[in-house]
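Only one chain comes next, encoded as structure tokens, the form predicted alone.
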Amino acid sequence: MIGERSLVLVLLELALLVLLGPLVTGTIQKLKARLQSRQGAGLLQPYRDLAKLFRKGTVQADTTSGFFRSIPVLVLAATMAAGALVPVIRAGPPAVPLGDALMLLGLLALARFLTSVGALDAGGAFGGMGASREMTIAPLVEPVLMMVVFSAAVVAGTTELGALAAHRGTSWILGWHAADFLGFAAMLVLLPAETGRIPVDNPDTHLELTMLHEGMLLEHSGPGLGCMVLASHTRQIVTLGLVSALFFPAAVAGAGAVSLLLGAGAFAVKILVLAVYLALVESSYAKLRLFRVPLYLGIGFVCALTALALRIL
């Protein structure tokens, strides 16, 4: 039986997610460069970019309201709060009730909503375009994520991520059913959309015809932009951690240093595998036209709905 995760362990896991978020982005960028026969930037380049942004001053448009300056902090706070709900080192519910997978999805949706509000508040054309496109894709992604969570919760009888991971335990390797394969397939389809990557979005472009998330960040600068970029790094690793908790939990018992290191190492390996998957997808496919994105996300919807139906029936 896996015990509860103490508040200190939860905070340690949150710090690990925030610290490793930029490294995951750097790893994906490096893998993409190698797959495309380029040298590419170093693995630590995202950390250098964040340090540069936090040292710069802030430039704010005259059309923005007073709420605009607080949006980056709120987005980062919502994303970090979502990260606190993801079991990283150990499975099991937290000793202090913090929330479940539905709250995690709600916090990620809140961060997306605040980002869109900030883009609209500035009154720029690019920001409004990016916000409208983001809000078009969000209703296609969030219900599918909820159905995947529900398909796992039907068996475990709870929506708390730590309890879900503990319920699967070490038997997840041999305990996969058709619903698990379909749910995992749905998450593989949704990962590029939720992390803002090809074929849904392109994180490396600033062209008005292709950018979604980047278009909403153009009016931010300095530390505010640094908070938004750090939030996007954290959101990416939180999403990967959600996949890990639902399908590949690390059921490491004990509270010793060796157990904690084993849990952290297992989590790093799983995140690396998912990062390689994202890099392969980005290097193998072109960005879809906006009107083709619903057809692509519809594949994930069908897989998630079928997985949920198999669990219920």
Contents of the next structure:
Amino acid sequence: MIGERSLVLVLLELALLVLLGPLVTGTIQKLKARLQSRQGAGLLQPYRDLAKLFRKGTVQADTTSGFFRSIPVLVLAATMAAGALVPVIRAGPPAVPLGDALMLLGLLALARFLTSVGALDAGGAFGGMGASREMTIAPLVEPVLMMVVFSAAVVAGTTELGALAAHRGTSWILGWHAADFLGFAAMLVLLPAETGRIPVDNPDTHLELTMLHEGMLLEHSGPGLGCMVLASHTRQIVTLGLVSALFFPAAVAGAGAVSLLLGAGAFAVKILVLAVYLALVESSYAKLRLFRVPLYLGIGFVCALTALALRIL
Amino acid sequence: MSDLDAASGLKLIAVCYAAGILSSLLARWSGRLALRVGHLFALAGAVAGLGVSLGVLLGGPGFTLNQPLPALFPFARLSLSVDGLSAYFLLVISVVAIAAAIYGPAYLAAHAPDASAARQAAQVVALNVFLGCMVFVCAAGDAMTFLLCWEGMTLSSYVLVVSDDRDGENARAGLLYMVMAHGGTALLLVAFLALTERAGGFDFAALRAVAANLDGTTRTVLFFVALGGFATKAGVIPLHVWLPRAHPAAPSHVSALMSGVMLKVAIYGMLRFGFDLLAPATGALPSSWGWTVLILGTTSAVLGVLYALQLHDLPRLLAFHSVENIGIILIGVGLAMILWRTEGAGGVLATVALTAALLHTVNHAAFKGLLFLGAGSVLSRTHVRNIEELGGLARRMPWTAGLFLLGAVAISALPPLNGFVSEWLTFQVLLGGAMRFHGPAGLGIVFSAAMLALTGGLAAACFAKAFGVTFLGRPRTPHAEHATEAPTSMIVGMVCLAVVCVGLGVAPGYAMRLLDAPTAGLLHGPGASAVVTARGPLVLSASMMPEGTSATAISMTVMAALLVALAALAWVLRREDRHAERRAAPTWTCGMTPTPRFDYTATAFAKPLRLVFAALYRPRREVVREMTAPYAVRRIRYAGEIVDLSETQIYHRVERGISELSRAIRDRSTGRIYGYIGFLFGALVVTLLLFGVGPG
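Write the structure block of the form predicted in complex with its partner chain for the protein whose form predicted alone appears above.
Expanding to the full complex; the earlier chain stays at the top.
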């Protein structure tokens, strides 16, 4: 099962990831609606929204600079490039070296940096507020994410996600070390923060006091907004893919069409489980006050540090 | 390159800078002409420096260039010796110096158009002395040359700091700089003299020979004394207080040189002392060395960026980021010291660590130089340092804005630019170190890795603020509103450094060959390219397992190509339907007329992090409301400030102590000459009693 993934496979996985991204959002929204005893929109609603946005005209703030129009393009490109680093169907390093978990986090950080720069461009208070809050939370999330990655990497001796997944292999939850549980717990704490969901952010709100990520998108419209929204979907599934690569890697051998399909199916199931988790968390908690968020992330930090300590000591 | 060519290259460098110094005489006729010619000679000297350094770096393994100098002192033979390490730092100096020399004349003309000819002459002399001294500190072959040039570097940069005078503030910054720099030089003097006294000569070769037989305690004491001296110059926290004051005070292209290059000369000194002059003949370095450097580096990285985040004076903010980046370099240096000559794959990891540190040295020189030059363009066009009073410059200065954004992405360690590459290597070594050292040591290394990750995230936040508030939104003052693009020569200077940033980010493998000579020469192990680019120049890999079984491999080039391809795809996707409407409208401000006051300010942007790290910042704020009626506020005044903990906890206490001491002395001083002669006599007697009755 440890084999190298060819470039074609990597690109195929990337396409799959980008295409499935909106579906994950749709699933979470549907689940949330059901948990709130609503019918909710269909699973495919995010696709319809995207299609609508890409057809629409653009209204651009008259004070923006030349950067503003290229921001959505760059953000989407950086997020998709991060998607190319996630092993989806099969484990194992790519045949052509691409990047590792640090590169993935770096690309997501690049997308976030550009988003917040774009938010400051229109010169409204909402964009600035969103950017400020996003850039407050991000530096607190990133070190913890990196420590979770390290807690897996000190065993495997690599930070390449495909190789990490291959190293963990088929060891199922029964074969987990205590450090794995703690690392996973840290990841569960971080997931809502990294995907912009309750209790850290609320993707449904447009009330200025509560929004983080949405505030930065306010001045984008039409296809530009479409790119930003697609980037958010992709970012979400990439983060979930990172978790599944670190803790529940693919366990499919062979290179035939059947095993590829099986791998894709297994990936879908794993993502679905994590999506259900996110929907449950969103439905059962309220959004935290901004200044409570560092304390919340502190739980993740302690878990990750303990996981690493258990690995090293 | 033959020995002769390189030797004449060194002479050429000296001649160019000497001609640059002499060109100040032209200021008799025209200050502007003196500036032009002086910078031209500085440029020629930098190009010659680039040639010499490339010649030595590519001249094959172990190539060292020795050049005796005229005997100025009866007791010391002066000489130059350029080995791989010297040549590498010469390269770093030259790259930034080229950009600064192209940028300088137009900047000085625009920034201070009515400067007196004398001041311009002084700037030309000081700039050429400064550049020449930095080159010859790195090329010094003996302690005397090193110290002389070191002092020359300090004095000339002092002249440059105070040359751009603003209401006496620069003079105060310069004074602080002088005091701190000389404290550091005094420590260096102690370290060098302790060695030269034992060696009976000043030559580095003689010092090396005598240091090989030192006992462990003396060796460690000497290292820490030298470390103190170099750390002062490098601006390591808590010895950094002079840096954020002095660097921004100088003209911006000199700030670029001071922040981008002068601090690196201190790093050169640390490496020269730690791995070469004071290193034991065999066996690992004392563990206290590496751990101290690692802890200092981690502290500087985190605190440097945290303080930068709360500053809104653009050059000062950049200066604090230099503290941060010196910290990142020191993390690599410290790891190399810890891992050097340890068994197993430690040697290989030490090479990766040193590679990371050296690569970050040139990377930081490139992007910090670029950012300082960008800040200089803004300063010369608006004469405003506080970013709160800027805004909207991207529409008025598109080139400067774009280049500044590039530098901001690079310094935030974001792919696909160069900052990411060196931080990636540092992370790989941190991980490799954590796997080798079990127990608390491993945990310490991992903690350092987490802090490095925090540093990267905070740097991104800081530069989103700095770039966004300076260049985006609406102009907040007439200064910003009437700004125009910088002249071509200034943009060309910035483009030079931007090309280095992109090149080292997208194809770092090709630069590894230049790192072979310093890494192999210093560590006596495999060169950088044998370890980091073992799989070809397009792939970076770092072997982490002690057995070297598993390795992480990334390719910056492929990722950059993928990023470009995906951006093209997204561009196609985003292309508006031709029939769809596209119009401009005012920004949404809840129905009010948009004014610049709706723009988010830098203070507001950094506020959440100020509260998160309140324990460190100890923020103070003062709000004064003028009321007309119980609930109607007519005017509100807000002032907030944060404190630098090392300033309040260390320096203010020392200052108080010195003040009290001097007050006590003043009470004893009578003003009569007999009294002072008595004090002198007493001091002499005490000294003779202490040291005069030696065994000899």
